[in-house]
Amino acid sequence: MQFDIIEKGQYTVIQINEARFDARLAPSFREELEQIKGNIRDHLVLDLSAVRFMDSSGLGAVMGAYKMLRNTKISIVNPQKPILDLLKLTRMDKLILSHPTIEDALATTA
């Protein structure tokens, strides 16, 4: 399975279980998000622990989630260094904060 979706309290966690978040995965991520957007809680946490590579399609999918869920807080958890560098380079790190663990992300709204 490419995604695991965990709903817990006021949080929805989407774990991306692929090493590459690219043009092959981005469309299914968008479809999945579109299907569950009505059920997403106050805080969406994107767990990128397994993702080792992200291209502009993956970045666009994350930005699409940000735009689609305007009233929902979005956090990224455990991005690997190349992903973190990409987020900083594109300044998306200013819009979507990154945290080392899910617990750290959840603590920001607790």
Contents of the next structure:
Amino acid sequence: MQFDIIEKGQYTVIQINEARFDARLAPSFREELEQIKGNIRDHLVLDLSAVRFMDSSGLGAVMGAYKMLRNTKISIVNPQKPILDLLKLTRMDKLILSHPTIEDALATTA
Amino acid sequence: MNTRKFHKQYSSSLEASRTVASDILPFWQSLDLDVAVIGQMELCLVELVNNVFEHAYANLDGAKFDITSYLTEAKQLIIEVSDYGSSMPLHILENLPDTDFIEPIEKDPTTWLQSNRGLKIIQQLSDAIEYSSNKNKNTFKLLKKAC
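For the form predicted together with the partner chain instead of the form predicted on its own, what are the coordinates?
To see the whole picture, the full complex is given below, headed by that same chain.
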């Protein structure tokens, strides 16, 4: 599975089980999100632990989620350094916060 | 004089950037380049290959493009991506503002957008970029100090 969806309490976790979140993966991510958007809880957590590489298409897909789910808080969990660097470079880290663990991400809404 | 050079021709596709990256990473690693430089140049190269697929070839599968990379004596890494499709209008590069990315603001959706985000990433991570169009061949050249 490219994505694992975990729904629990007030949050939904999408685990990206791919090393590359790029132009190849972005359309599947958008489709997945489109399918589950009605069931997404108050807080969407994107678990990027497995992602080693992200390009502007991957970033665009994350931004697409942000735009699609206007009333949902979105966090990124456990990004590897290249992904953190990309978020910082493009300043998207100001809009979508990253946290080391799911618990840390959820603590921000507690 | 360059003693080692990477040169390979590929077919355009949505997956081509993955193939190119997996081919060129061992070459860059063999040049003992800094890990951070390799990561940044992998991102730039992927953006360029995706641009070729999406813009030069309008998402057409199977069109040819070439990748060349080498290290100069001055330890500058050169990457060239050549396609034989539609050339990029010159004003796109000329108009790429030489500034940082716009800081997005939660309450202002217009700040969430960043036009030419891929090209801007390339511009920010490279030391210099050059673009040339000759007859039917377009070449995007990227230079990066490697050490």
